[in-house]
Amino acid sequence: MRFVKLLVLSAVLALVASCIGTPLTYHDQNMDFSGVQTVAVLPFTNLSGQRNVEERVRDVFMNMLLATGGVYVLPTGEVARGISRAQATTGGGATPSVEEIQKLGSVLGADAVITGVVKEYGEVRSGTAAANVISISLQLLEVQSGRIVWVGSTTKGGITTKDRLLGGGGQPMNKITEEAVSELIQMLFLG
């Protein structure tokens, strides 16, 4: 009997776990990351419901990437140029191909190409409370190979206990978009 209430136990704690918000993260441990210095962030895949707020994210990663200091972020004008270059296919959910990849890694001069999806941003409601909320999953690709060789996946915000209970609105959307974007960074990074 105290097996099953252990057995039950962990499997609440493991759901629990799993609505916190969990970041999630896979490193390709053959990838030697310290030979990625210049990096391409292509337009992101929205697929929230609110409008533009691709554009408003991909805008924050980059600038906080750029200010690690640990890669070059190309501009975004660059960007654009260098996938109409090679003719890739970016943006609406279609990943590009291997050799888009590459292509665009070749025209760009980058080492690695990034790619995201904004998969939940704004403000939910769960009866009078309210609260805003991000979910964003990123990737980055070696451009050598045309492979996959980081993901990471966050949510931020969201209606908490407090929120239930008090009321209140939880945190300004700048607030959770720059924490989610941190913690993206750091899993980047920290691997």
Contents of the next structure:
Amino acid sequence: MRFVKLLVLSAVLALVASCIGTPLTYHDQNMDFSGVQTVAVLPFTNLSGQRNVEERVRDVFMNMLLATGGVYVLPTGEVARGISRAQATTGGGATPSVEEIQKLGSVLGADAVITGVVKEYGEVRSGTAAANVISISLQLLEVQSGRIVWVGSTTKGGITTKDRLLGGGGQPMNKITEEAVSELIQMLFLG
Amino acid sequence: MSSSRCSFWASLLAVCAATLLALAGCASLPAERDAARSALTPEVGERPFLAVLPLQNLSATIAPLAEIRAELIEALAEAGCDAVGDKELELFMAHQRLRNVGGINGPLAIKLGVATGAQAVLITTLELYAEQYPPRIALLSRLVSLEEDPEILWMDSVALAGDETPGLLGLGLIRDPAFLRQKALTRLAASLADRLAGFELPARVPGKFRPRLAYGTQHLEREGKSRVVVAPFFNHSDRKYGGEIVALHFLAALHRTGRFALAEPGVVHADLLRYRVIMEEGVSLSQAELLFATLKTDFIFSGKLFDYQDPKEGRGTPVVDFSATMLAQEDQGVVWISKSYNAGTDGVYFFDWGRHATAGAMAAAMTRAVAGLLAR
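Could I have the structure of this protein in the form predicted in complex with the partner chain, to go alongside the form predicted alone above?
Okay, now the whole complex, with that chain kicking things off.
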């Protein structure tokens, strides 16, 4: 009987643990991140099915990254000019090749470029409960070698127990976007 | 005898107090803030003589523009300003092939002044217009000097909806669009009259409209007024002309602080056309360099608009979401960023108290909050 109780308890714990979104991150141990002074944030890829969300998330990310004061983020107009001059393929599910990254770096004068994917954005439903969710993953590529030196991924929002029991619709989309971006920036700087 | 002596001393005291108050009032007005009044009233008692351009329609709907303009001229007359005659203005516009009524450049400004004798030009933009219940109207207006380098002397906006203050038993509801229009135009004319009389426009904004994120570098601090160009915002929203509307709200907000010398949008527009500048996703550094050199500006203010929603036929809540960026000539890079988003029901808990019914009113408050932070 005691064994069954323990089994049930561990199963519940495992279930709860699986429900908590664990952020994923990778840091290249050989990379000196202090050498990254200027970054270009390329247009994100949108897999969410909603219109324009990649630009919303990119804008929040660029602003919050610049606001850290740790790196200089090139303005979007300059990045667009660089993409056009380097004839690089970005956004819409396409990722730039190593050569394109290197060319972009030299055109823009950036030390690194950041690409991103918005995997989920918007409302999710489960039964009668509904809440907003966002899922983003980002990559930092060093322009000299074109290698991926950092990867971060996070999911915020979603339906909580409170939402199921009391309703309420979760947090506003802008708020969870800021939370997700803030977590990614922490991952980038703190490792 | 004693009563006449008392009245003499009382009137002497009153005259002294009035003189002191007037002197104190004059001293509290900084010289540059009083530019509007001195430029327009060279002689005491003379009524300002303005050229009122036809309205620029950014409402993306059909609106009675001529009627609104005529009513605006009437409201201005009541507020103490005279306007150039319609025929005279039409002749000038036809002769100069003036089609862009959303701004004025230096050469045209001088010609307008010479041809009509106007002291300044009033440029008005219709942002929102709906006659169906609840009627809605939003206008942005600015007074520009007729000089080689046109200066914005006054700028303000008004946004009203028929159902924004229903009051007790719905007694405050406005169903007649003509009445709402009149109310908006009178408010705009009164604001101009106040400015010409030397009063400063109120700058306080509720805390809920502060930007959610704002970051600036130390390079913003300068002596005197910094010259700023406000470029159109990149529009990601569904609202047609949303980028231009938010840029105009920023222009009004920055002007209100009194800390910036703003380039007239007509001058910026002319330069963008002359140098064939097409801003893809915003201002690039090479474009910024060109604008810094040609417009002799210290900063370029621009950004992105993500949402600019007005309720449709009274249903829904207005939503405004934008981010702003400022590039500096000295640094050749970004020195200020901010992110703002609000819904009309933000901070509303009881009986719709504090609700905003138009995106225009919210955008005005949100841009004022950003400008306030910038000017600090």
